[in-house]
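Just one chain follows, in the form predicted alone, and it is written as structure tokens.
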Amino acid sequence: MTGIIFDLKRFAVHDGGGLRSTLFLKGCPLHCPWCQNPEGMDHKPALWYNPNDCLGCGSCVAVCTEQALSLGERVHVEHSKCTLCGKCEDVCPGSALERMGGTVTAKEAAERLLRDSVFFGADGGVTLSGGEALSQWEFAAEVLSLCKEKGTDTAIETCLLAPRKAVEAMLPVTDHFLIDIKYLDPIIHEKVIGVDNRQILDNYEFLVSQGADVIVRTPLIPGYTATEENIRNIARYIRTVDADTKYELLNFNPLCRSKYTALERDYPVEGRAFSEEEMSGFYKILQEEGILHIIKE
């Protein structure tokens, strides 16, 4: 079976326990305004342009037979015309253009993930992320199955917006589920992200009922999720589902703004990462709501 991936991060330390290799799968059913990996949202490969590496020479424009590129203050990519022929990549002296996303077999993906297995130790392993890994759940299940055959610890980062059969397929091959609950209110969830969260919460409750190792995570996004009411409501909910739940608050990372510049899109989130004092305030909310296992960065 084949899947479409767009990155592999080696020696990752924030995608599960220990040192890990993290594979990023293309495609996501959500439309989070703050997405850290906007290049992974679309299911198809696409041409990626990095303006910081561009020399403004126009070589890519000259060689493009589809007229998908134009040069002004920067190179503009008309994705509907681009055939991903690779000519522009070949002639670009600054390597500012690259194909984002490629097809691999499950065996190839597993082999890439396991190349650094000697460094995993007792706590590390492999993680599938995205995009949304469950948007290609059959491929994801096969990749993790191959990794588990080698005795490797496995994890998946997921929003859980997927059919139940996808979650069931992941259970026997996944040691740890790192799931996002961004909002508890389904109306707010749909207004901000584009879909309500009932399927997400149902899948979370199913995983808990099956005894899966689950870590709930909420990204703290200024102007969006990072409110006392939202964090308190999520904490109360997960406490009722699982008294021993593990909960992690992910501090805002503003570094993704450069990706939106590359995509010629405005990034709607203003502000910075929260200070240690501000994070302590959020952790206090979790303690007040009876969360026993708070995971801190």
Second form
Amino acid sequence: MTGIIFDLKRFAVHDGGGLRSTLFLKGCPLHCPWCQNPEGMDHKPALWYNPNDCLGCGSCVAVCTEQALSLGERVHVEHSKCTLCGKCEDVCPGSALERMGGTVTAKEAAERLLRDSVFFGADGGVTLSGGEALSQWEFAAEVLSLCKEKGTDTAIETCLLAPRKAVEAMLPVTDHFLIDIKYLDPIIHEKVIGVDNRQILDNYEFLVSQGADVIVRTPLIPGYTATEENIRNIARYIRTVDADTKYELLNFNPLCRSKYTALERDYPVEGRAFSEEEMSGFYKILQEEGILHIIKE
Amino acid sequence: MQIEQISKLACPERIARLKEEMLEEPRFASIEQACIVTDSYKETEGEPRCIQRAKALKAALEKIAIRIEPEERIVGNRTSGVRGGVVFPETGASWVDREFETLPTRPQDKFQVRQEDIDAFRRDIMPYWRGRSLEDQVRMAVGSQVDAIAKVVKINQKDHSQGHICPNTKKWLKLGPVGIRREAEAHLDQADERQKDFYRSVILSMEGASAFMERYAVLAEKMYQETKKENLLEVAKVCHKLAVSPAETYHEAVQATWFLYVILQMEGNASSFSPGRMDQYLYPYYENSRKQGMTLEDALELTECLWLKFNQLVYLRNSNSAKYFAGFPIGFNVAIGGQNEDGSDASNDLSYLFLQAQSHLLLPQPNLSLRIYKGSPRPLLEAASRVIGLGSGMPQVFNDEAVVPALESHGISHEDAMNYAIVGCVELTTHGNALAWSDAAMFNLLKALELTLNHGVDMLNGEKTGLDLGDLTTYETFEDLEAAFAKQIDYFSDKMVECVSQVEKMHEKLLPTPFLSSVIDDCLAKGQDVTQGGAHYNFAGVQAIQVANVADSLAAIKSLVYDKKKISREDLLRALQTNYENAPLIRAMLLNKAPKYGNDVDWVDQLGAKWVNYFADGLKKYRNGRGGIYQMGLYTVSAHVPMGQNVGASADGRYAKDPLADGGVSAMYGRDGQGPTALLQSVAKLPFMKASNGTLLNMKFLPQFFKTETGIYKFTELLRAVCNLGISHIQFNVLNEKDLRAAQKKPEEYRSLTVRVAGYTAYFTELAPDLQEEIIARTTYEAI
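The structure above corresponds to the form predicted alone; please give the structure of the form predicted together with its partner chain next.
Below is the entire complex, every chain and molecule, led by the chain shown above.
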């Protein structure tokens, strides 16, 4: 069983307990305009160009047999022509060109994740993220199953837009589900993200009914999700589904803008991370809605 | 234990005032002791050197000007001003003569000077010591040999005493100067003539020590009569008692400890004497006083008085030495926590009180070290992590799981290994029974590689200083290159050991240290000074520098030149010789297309380990001047900057004269892109069992990591993993660039901002601009 991944982060300290290693799987069915990992959206690998590491030497243009590269002020990649042969990556004396996304077997992925097992301690472990981890659910389940065999704590970050059998496959091998609910209103959800959220909420309720350890998370995006009404609605809903629910608000992180520059795309979100005071305001809403376990960093 | 109560104790107001006064006082170079000592030597001409030394010390203890601050509770200094730079002509006068005027303006470790002192030094002191000081004698005996290898091997201890010693403070507390004097007297009867001189020198030193304490008692009593301040009366009583009998209370034990270190410095003027496991040997006194009603507040105030004192002695180095060891480190290294001999946990109330004192003061001294092991109690790790998060670089962390077996494998008993302490910055030692000569020399492996690639010719100045074994173009295989590198290392190792032995002999001849010898086990029993080999353990330590640059350079050559043939041997050699002048693409490839140490890439890390192993194994065949073995260390303190200035462009993409990797086992800055766990995994592949002289890994974190309880918890998890990985030592710098930029602009507002330089903490604003820049440039781990 193989999967397509685009990153593996060690010493991940924000998603799940303890110290973790996080594997990023490629491909996502959602199209959130604020996506923090745009390089993971597409299901296929892609050539990634980072202008900051480019020396402008033109070696890559010369070596490309498909005429997919051209050099102006920066290198421009014609993705439709690129066959991902890797010649340009190899010849680049800097590290400006990189094929983003590679195929690995579940066994390789598990080995790389477990390389840091000495750091996992009592509550650390491995996390699958993305993209959307469940878009390659069979691969994801096998990776976590291999990790579980070694007694490692496992977690998955998911939007839950996936068939029920995918969720069922993950249940026995996943210790913690970190699930994203961005909007409660299905119409807004569809309007902003491109798909409605009924399957997401169904899967969420299923997980709760199965007694899974679930942490609901909402990214606070200025101009999008970060409104009192939206947060209150989500809080109220999840409180009804699960009286003991855990809820985490993820503060906006503007650092991903540089990734959009590299992709020659504009980042649609204006604004900055919320201040401590602003965050307290959101936490107050959760308290008012009776959320018992507010997860904070 | 009263962990909770201790963590709530506030900084005493007295301490805040004393700290402010101390930091406001300007630093001056001082020649007072030099004058007294020179006069004494003139009077004792012809007597055995140990007697001359003891009489000179005694004269200084009896005559040097003393001062007590009206609010002090712990007293004693070796100059009447605080942080005075003591001119010490017995070890070095010529360099002072050359550099005296430049002390206020030199780039690193500035001191103010008084013109009348300069005049008096040249008139009364310099003429006597010309040709007689350690510095001049070493230069005459071995100067040209030292110079010939200087770019590869820096020989140390040429113009100052060795230091890096952890004395037996427990014995000093138990016996006091009177008890030790009696011990020496008891030995006199059966002693031979040479031993008799030694015992007499100990007796003279102890008489001086008692007199010194009594002078403080008299001064405090007089000041009490004038001011009626109760603390002064208390000081008078304590000092008077200690002059004649051993300590019993916590206050007395803390004061006695401080007197010991002041007198050791007056005798030795060494780069460090370290108190070691103070939470262990002070504990019985603490417990005794607690039973008699001493409050926790009082215990903390006394502790913090001592903490301030640790900052009042600094060390005057020559300008070159100050580059290598910047920020006047004097290394009062205090170790807390760890285990007892039987493996049970050793932490106690004092461990926590010391951490609390550190969190209040955040000063460069003491150099606070935490010993951890697999069973370290979580509250101790959490308390320590909170203090680390405050950003003073302390406590630095030592790992029993790595250190104890390393010491045992170098001939140290299990009992002594379990009781190890740290001296100076990061050097490992047993407690109270070793002269480990930890800083005998620093060996620049990267420079040896440069010479190997270039016919033994220095790429910076064109001089032939190494063996001509060929150059990069003549080594047909990578193995050929490695074989030549090994020969080059052997060549310089031999030369190094010759020089070190000569320097040691000179110390034995010129600088016996009877006072120190009285608190190092076996010296009194053997009737032998430490410099003669009187200590129970006699080591010499050499630092191998710098594993990251060697691993990265060899990995790049192996991969890009020999294996993949992306760069020709001729092109690379030319690029190195010309400092990459017309070869930016070659340099970019070296940087980007070859994996680097610090990213958990096995074959690269193993290259580093291989050469460190080779160097350590090579040391096994040598013996030092006192009959002991050589040990390898892996640390540079701040020497990675000046040592980098000696090295031409290297195949890791480093430009000529740029700094080497910092610390000792750290990755080259900015090249450990896989985060801290990958770095730690790389580091863990090095042979820590062989690095029993000490190692240094620097890691930088941003303060945000420590802001939450979750962050503190995750940091303790990281510490636990370090235990399991068997890495012997880590220092954590918690800082952000904004603070540091602001401090450069307005040093006066950031006087007490401390940063980890490498093996110790210094005031950031007192570092030279290039070191400041270097600290700012180092990678910082943001939370991912």
